[in-house]
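In structure tokens, one chain follows: the form predicted on its own.
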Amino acid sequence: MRFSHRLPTSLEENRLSRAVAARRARGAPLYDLTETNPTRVGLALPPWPLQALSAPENLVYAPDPRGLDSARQAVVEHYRARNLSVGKERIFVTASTSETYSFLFKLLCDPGDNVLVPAPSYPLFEHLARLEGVELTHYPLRYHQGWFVDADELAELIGPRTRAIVVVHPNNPTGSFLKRNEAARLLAFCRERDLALISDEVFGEYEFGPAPERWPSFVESEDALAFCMAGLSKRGLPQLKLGWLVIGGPAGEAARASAALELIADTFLSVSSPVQHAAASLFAFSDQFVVAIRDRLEKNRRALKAIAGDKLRVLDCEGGWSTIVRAPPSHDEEAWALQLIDDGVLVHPGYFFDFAEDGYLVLSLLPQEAEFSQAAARLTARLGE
């Protein structure tokens, strides 16, 4: 039986997975600098408000492909809690921000049709918009002093069947934000081109810091077609899979989007009701989480610099979960990433991430602070020798 040309033409783990697999099936402790899931780093948190699950309006099915309205007020109640203004009637609610990337290129995109997507960036974007008959072309993300998109190099990127720019604020797994002059000029590329612009905003409460030249978000966007995510998942809930969507732009457009993805969402109705009718109780629940993931990224920031002192070049970075150590040349950064689990430290090369150039590994700030510097020790011992 032939499969279709969307999956990948092969399935079979790479070597850094046959090595992991192996050094635990052996029972040798493994120290995981890859972890990103917040339910498995044991944060400590007040017992969960499982009666929100339980409401009786559960037993009812009454969908609506937009989302029930008291799920949308809750969205709506978040972005003003940051001093943000989101009209109800441009959110959508959906699974989670996988399912928004793969409505929103149902919407832009025809089979062969392509996106620009930053690299380094989300190692998913591949197999979501090969699996929506989508193409891909990177832009790259440059570093000086900090990272920045280079507006003319992403401008001659741009061809006859571009149909959006896809941005995430703050990247992952550079921690870059977009500053003013850089949106601005995103916004510019859209508005004169007829694109859209598709912002990823899931990880854009964990900034280290003020800094004014920050773009502050794409949800109140007028002057482009722009599509702004997040979820509950980076708000430490990534098993009630519950993201939404923001429309912004002019007033036409957003409505032409609306009305079409209310059709492509209606095909799916993929939201479940106990999750959207506990929304504003877990949006307040989650808040302890993001003060909690807040204070445990900031303590493992402090460990890795304190530990690595001058021995190891770590990357500046804004925000989000991740950060960014430039490995020595002496080795690619696969060989340091296998050197590594033999150490009994799993780290991500650059290339799961398309960093351009070899020599990058990517670090989690998520997992228990013990446990993160005993790692990080570890790693400053091997790459620092």
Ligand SMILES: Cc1ncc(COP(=O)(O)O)c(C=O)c1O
Contents of the next structure:
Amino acid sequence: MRFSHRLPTSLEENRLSRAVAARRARGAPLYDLTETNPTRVGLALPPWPLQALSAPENLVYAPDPRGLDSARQAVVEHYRARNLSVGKERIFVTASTSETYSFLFKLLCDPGDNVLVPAPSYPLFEHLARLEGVELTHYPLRYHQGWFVDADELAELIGPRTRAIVVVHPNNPTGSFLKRNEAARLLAFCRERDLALISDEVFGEYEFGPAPERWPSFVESEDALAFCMAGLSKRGLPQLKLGWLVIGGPAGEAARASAALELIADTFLSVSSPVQHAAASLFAFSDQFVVAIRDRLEKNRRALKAIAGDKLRVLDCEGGWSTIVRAPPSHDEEAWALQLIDDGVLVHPGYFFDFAEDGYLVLSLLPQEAEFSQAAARLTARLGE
Ligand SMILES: Cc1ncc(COP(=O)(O)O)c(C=O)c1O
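Alongside the form predicted on its own that was just displayed, please also present the structure of the form predicted together with the named molecule.
Let's see the whole complex now, leading with the same chain.
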């Protein structure tokens, strides 16, 4: 049987996965600095509000393609607590950010249309787009004392079939936020060229220190159609499958987009009622996760700085859950990553995130502090110059 071209031609494991499997099969320990599952990193939290998931309303099936009113209200309150004002009529509840991407690609693109995505960035784009028959064009994030978007370079990449510009704010894995002037340029391009802006803000609550030039969010955008997405997964509850979309932009266009999205969402109705009824409690509970995660990120960042000293080049990082280390040029990044597996440390090589050039390793800042420090010491011993 031939499967569709929406799937990759090879589904085989890569060399790193094979090396990890072999090490684990031998029973040898491995510090996993690719771990980004917040439910597996030993965060100390109060008991779960499980009663919130057993509300009597759950016995009735009364779906709303936009999401239940109470769940959308919980999203409104979530933004209000961050001083952002969002109308309930502009919100859709989804099962995850990944689902939101698929809805937006269905909304905006015909097969063969294209969207601009940042590089380096989130590796799942490739599959999310391909499964919708959408092509990706990568626009580079450049690094010079911090990451930035070269707007002229991006403008050159907009073609006749480009339908949207995706930003990840802050980006995974660079942790970089768009600055106010960058966001204004992108919104202007979108307005002038009739493109949608898609802003993935799942890590929006994780920033290291204030920066006045940082763009806060696209949820209040008035200038151009801007679709902003986030979810509970980076608030510590990926297993709940609750995400959301906020449609920013001029009222008329936003209403047209909403009507079309309603049809798409109605076709699936994928968000469970118990999770939606519990949304307000889950937001309150996940506030504690956000605090615990921020604390973990901060401690691991400080530990890495102390252990790496001036032996290892750690890139400036504004937010998010990862940090990036420069690998010495004597080997390519995959060779370093394989060597590190032998040392008992698992990291992602940069190509996993589409870095334009070789020589980067990406470390999750989420693992338990003791494990992270042990791994950082081995990494420094191996790569340190
Ligand atoms: C930038 C980015 N967007 C979206 C997601 C997926 O989020 P969700 O679990 O809501 O699908 C991830 C997961 O790592 C991510 O890194």
